[in-house]
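A single chain comes next, written as C-alpha cells; it is the form predicted on its own.
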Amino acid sequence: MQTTSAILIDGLVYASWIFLVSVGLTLIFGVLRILNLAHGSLYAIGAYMGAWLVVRFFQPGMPLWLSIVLLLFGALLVGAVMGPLVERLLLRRTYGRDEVLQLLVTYALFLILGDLTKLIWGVNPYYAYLPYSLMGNVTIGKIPYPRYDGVLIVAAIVVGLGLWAIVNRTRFGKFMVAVIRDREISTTLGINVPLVCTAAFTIGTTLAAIGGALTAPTISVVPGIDVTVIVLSFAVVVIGGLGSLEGAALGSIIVGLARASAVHLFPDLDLVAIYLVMAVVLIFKPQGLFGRVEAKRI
C-alpha cells in the first residue's frame, strides 16, 4: 500500500512538470503545424533565467512567495522575448514548406540556443534550491514529500484549465480553432492569421519557460537538460496525439505513472518503461490516443 501511494504521488509530480512543457509543444504543433525541436532549448533558457534570478535576488528570510514570483517573471520574460522573435524572424519563413525543412530549421535553432545558453550562463551548474528547501516537507503515509512538489501540481492544473478556457471560452480561442481547420478560409473571414500564429507560438514558448523555471529549484541546472526534456515531451505528445490538449494531459499522466512505477519496482527500466508504453500505444493507435481530433482542436 505504501509503495502504491508513493508511485501515485511521484507519478503525479513527474507528470505535472512534463505537462507544462509538452502542452506548449502540442499547442505550437496544433496551430503552426510545426514540430518544434527547439522547444527543449526554450525550457532550458527558462530554467536558467529563473535559477539566475533566484540565486541573484532571493535570500533566506525573504517571503517564499517572492521566489515563485522571480521564477515566473523569468519565464514570462523569456516567453515574451523569444516567442515573437523566433516566430517572426525564423519560423514564419517555413510555413507551407516541406516538413523536413521545418525540422532542420528547428533543429538548427536547437543547436544555436544550446550554445547561446552556454555563452550567457556558462557551463557550471546553477543551484536555485532555496525555494525547494525552505518550503520543507509534508508527510504522507510515513513518507516525507517536499511541499514544493505541490507548486508544480498546482501550476499544471492552473495551466491546463487556463488553456482549456482560452480555447473554448474566448474569441481568440475560436480564432485558433479556425486557423487550425483552414488557414485560407480564416484569412478570407478577416482573421489575422500571422498574429494568431505569433500569439500561439509565444504562449507555447512561455509554457516551456514556465516548466523550466518552476523545475529549476528541484534540479541542477546544467547544459544538456534541453535534450532530456524534449525527448520526454515527444513521448508525451506522441502517446496523447499531436495537437491535442487532452492528449497532452493524459499522456503526461501515463508517462509519469510509468516512470514512477519503474523507479520503485524496476529501477533499471526507468526510461525504457516510458518508451515501451509509447510503443504499445502506437501499435494500437498510430495517431495517439487523441490523434483523431488533433486537426480540429488544440
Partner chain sequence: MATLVRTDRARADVGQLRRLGGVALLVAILAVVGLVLASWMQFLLTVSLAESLAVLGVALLMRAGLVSFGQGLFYAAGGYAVAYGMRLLGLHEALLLLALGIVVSALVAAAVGPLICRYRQIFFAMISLAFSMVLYSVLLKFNGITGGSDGMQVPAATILGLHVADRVLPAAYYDLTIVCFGIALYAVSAYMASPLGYLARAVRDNEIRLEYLGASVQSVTYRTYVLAAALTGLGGGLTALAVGHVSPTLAYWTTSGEFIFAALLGGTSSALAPVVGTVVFESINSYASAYFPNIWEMVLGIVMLAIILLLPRGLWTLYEIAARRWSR
Given for the second form:
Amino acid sequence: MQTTSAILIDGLVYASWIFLVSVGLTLIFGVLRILNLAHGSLYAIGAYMGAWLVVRFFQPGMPLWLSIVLLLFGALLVGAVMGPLVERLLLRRTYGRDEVLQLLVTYALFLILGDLTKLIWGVNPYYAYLPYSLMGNVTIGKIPYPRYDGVLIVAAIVVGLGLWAIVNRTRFGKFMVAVIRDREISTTLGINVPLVCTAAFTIGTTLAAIGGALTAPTISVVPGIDVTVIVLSFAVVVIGGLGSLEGAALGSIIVGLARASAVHLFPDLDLVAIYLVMAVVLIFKPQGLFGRVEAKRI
Amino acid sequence: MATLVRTDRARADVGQLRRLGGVALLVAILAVVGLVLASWMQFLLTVSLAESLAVLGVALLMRAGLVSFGQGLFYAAGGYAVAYGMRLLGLHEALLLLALGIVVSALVAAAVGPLICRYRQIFFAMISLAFSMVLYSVLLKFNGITGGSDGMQVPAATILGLHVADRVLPAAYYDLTIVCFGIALYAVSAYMASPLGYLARAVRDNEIRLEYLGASVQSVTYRTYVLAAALTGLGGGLTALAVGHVSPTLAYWTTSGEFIFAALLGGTSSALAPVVGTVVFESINSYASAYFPNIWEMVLGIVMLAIILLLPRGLWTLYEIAARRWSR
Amino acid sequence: MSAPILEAVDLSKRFGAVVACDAISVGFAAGELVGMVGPNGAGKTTFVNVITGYVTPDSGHIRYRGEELVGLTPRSAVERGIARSFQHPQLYDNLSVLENALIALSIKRGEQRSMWAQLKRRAALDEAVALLERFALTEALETEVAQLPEGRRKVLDIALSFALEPAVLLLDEPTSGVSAQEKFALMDTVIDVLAKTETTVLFIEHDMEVVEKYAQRLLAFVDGQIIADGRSADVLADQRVRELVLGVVDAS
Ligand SMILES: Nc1ncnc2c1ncn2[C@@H]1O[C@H](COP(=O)(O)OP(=O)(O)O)[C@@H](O)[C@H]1O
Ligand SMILES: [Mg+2]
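Could you please show the structure of the form predicted together with its partner chain, as a counterpart to the form predicted on its own just displayed?
Now the complete complex, all chains and molecules, led by this one.
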C-alpha cells in the first residue's frame, strides 16, 4: 500500500520532470521536423547555469522564491541565447535535407556542446541544494517527501497549460499548428515559416533549460546528465508519438510511472522497464499513442 | 551502346575472382606491414580493423537508409559472447569463440529485427539506440554475473588449437584479425554487388517502387540488419580478444555514435571506404585523446559537421575524384 | 463476354469528405486495351491504387481470376501478375538507368534474396540492355536517374513495370510529360509488346489523340464514378462526357 502511494507520488515527480524536457523536444520536432539529439545538452547547460547562479548569488536567509527566480532566469537566458543561435546558424542550413542527416547534425552539436559545457564549468560537480534542503519535507502517509518536488510538478502544470493556451488561443499558436500540419501550405498561406521555426526552437530549448535549472538543486550537476535525460525523453516522445504535445504529456506519465515502479520494485532496472513499456506500445501502436501515419500519395 | 557498359560486361563474370584477388592482396599487404610495425601501432591496427567490421555493419545499414544508433548492441553481444564462451562454456579456441560471437549477435538481431525493421529514419535510429541502452544497463546493473562497469577479463585464447606464448600473442591476434577481416570484407563486397545489396539501396531510394516490383522491403531490411549484426558481432569478438577485456561501454550509445562517425568519415560507397574511415578515426583518436582530451569530442563534432555539410559522401569521394582523373 | 480477368464490385473509397471511388463496378476481359479519362481529381489514380492494394477500399471487392484481392498488398498483386506505372515516376533516383532495370529484372527472376550472385552478370546486363533498348533508353545507361529529364523518367518508369511481364498492366498517365514526338512511339512500343502476350492494359490518359488512337474501350470518370463505359468513339460522343470530361459546351 505504502509502496503504491510512493510509486504514484514518485511517478508524478518523474513525469513532471521529464515532461518539461520532452515537450520541448516534441515541439521542436513537430515544427522543424528535426529530432534534436542536443536537446539534452541544452538541459545540461540550463542545469549548470541555474546551479552556478544559485551557488554564486543565493545564501541562506534570503527569501526562498529568490532562488527559484534565479534558476528560471538562468534558464531563460540559456534559451534566449542558444535557441536562435543554434537554429539560425546551424539547423537552418539543413532544412529540406534527409531527416537522418539532420539527426547526425544534432549529434555533432551534442558532442560540441558537451565539451563546451566542460570547458565553461569544469568537470567538478556543482551542488545547488540550498533551495531543496531549505524547503524541507512534507509527510504523506508516514513517508517524508521533499517539498521542492512540488516545484517541479507546478512547473510542469504551468508549462503544460501555457503551451495549451499558446496553441489554442493565440495567433502564433495557430501558425505553429499550421506549420506542424503542413509546411508547404503554411508558406503559401503567407505564414512566416522560418520565423515560426526560430520561435518554436527557442521555446523548446528554453523548456529544456528550465527542466535542467529546476532539477539542478535536486542533483549534483556533473557531466553526463545530458545523456540520461535525452535517452528518457526519446522514450517519452516515441511512446507519445513524435511531434504530439498531448503525446508528450501522456508519455511522460507512462514513463514516470514505469520508472517509479522499477525503482521501487526492481531497483536499477529503470531504463529496462521504460524501454520495455516503449517496445510494448510500439508493437501495438507503431507510430506511438498520438502519432499519425501519412501514406505517401502516389 | 555506352562504352562503360561494354567494360562492365567484359568484367562482369570475373567480378567474383577479381574481388577475391583484391582482398587476398590486401590481407597479404597487411600481413607484411604487420611485420614491420611497432607493437603499439600493430595493436592500434588490430583494434581498428576489428572495429571497422562494426563500422561496416553500420555502413551496410546506411546504404539502406537506416542509421543505427545502437550498433553497440551487437558489438557488445559479440564481445561478451567471447568472454562468456570462455567462462561458462570452457571454450578456448579463438575461431570457435568468434563463431559464437557471430551467432549470438545474429540471433539477437533476428529476434529484435521484426520490430525494428518496421521503422525508418529517426524512429529506426532511436529504437536501435534504445535496445543497445537496455543491454548497457543490464550489463552495468547485474554486476554479480557481468562484472558491472569494470567488465570482465578475456584471457588468451588458443588459435587453431595452438597455445600462443604471451610474447607473440599480439602478433598472433593481429594475423587472426586480418584474416577474419579479409573474409568479412570479401563477404561485404560480394553482398554489395549482389541483388540483395542493390535492393538495400533501392529501399533507401524508393520503397513504393520496390513493393511494386514484387520485392519485400521488410525482407530486404531484415536480412541486411542481421548481416550487419553478424559483422558487428565478429568485430566485437575480435576486439574482446585483442584488448583482453570487455566492458559495458561496448554497448553504450556513444560507441555506436563513433561507428556512425567513422562510416560518415569514410563514406559508404564501397566496402573499403568505411574501413578507411575507421583507421583514420582511430589514429586521430589515439593522438587526440592523448594531446587534447578536453576538446576531443568537440573536434569530432566539428569534423562531423564539416563532413556532413561539405563532403556528404565521405573521404572516399576524394579517392573517386582522383580515380576519375587517373583513368582519363 | 467471357468471364472477366479483373473485376471491381461496388468499390468505394473516401478521403474525409472526398469520395474518390464511389461504388464502382466494372470488369475487364483478358487482352482488353482500356483507356480511362476524367478531370483531375475524378478518382482515376485512386482506382488504380485500390486495385493494386496500395489503398484499402472502405467497401467492395476486387476479383482477379476469381480471387479476392482486397486486403492484399501491392507486392501480392504483383506476384499475381498485376503491375502498374506511376503518374509521378517512382524510381531509384541515386542509381543509374541500367541499375534500375537490372534490379527490376532480378526481382522478376526471383533473386531478391541472393547475396552471392552478382547483379551485373553478363547475361543480366544483356537482358537489361535489351529491355532499355526497346524503350530507346540506351543512350543514358550510366546516368543517375535523378539527372534524367522528366520525360525519360516517365519512360523508364513504364519500362520497369514491363520488366515484370504482367498479365494486367495499369498505366497512370503514361504520356504526360513525354514529348509530343515520343508519345506515339512510346504507345506503339507498349501496344506492340502487349498485343503479342494478350496482356490486359488499362491506361489513364488526358491526351484525346492518344485515347482515340489506342483505346478499344473507354471509361469516363467523374467524381469517383464511371459515368460512361463503351467503345471509345461512343463514349467520346456522349453528351455528359463531352461536357464534364472534355469541357466542350455544345451549342443547343
Ligand atoms: N491519400 C489521399 N489522401 C487524401 N485525399 C486523397 C488521397 N488520394 C487521393 N485523394 C483525393 O481523392 C480525389 C481523387 O484523386 P485522384 O485519384 O488522384 O484523382 P485523379 O487521378 O483522377 O486526378 C482527389 O480529390 C484527391 O485529392
Ligand atoms: Mg491521377
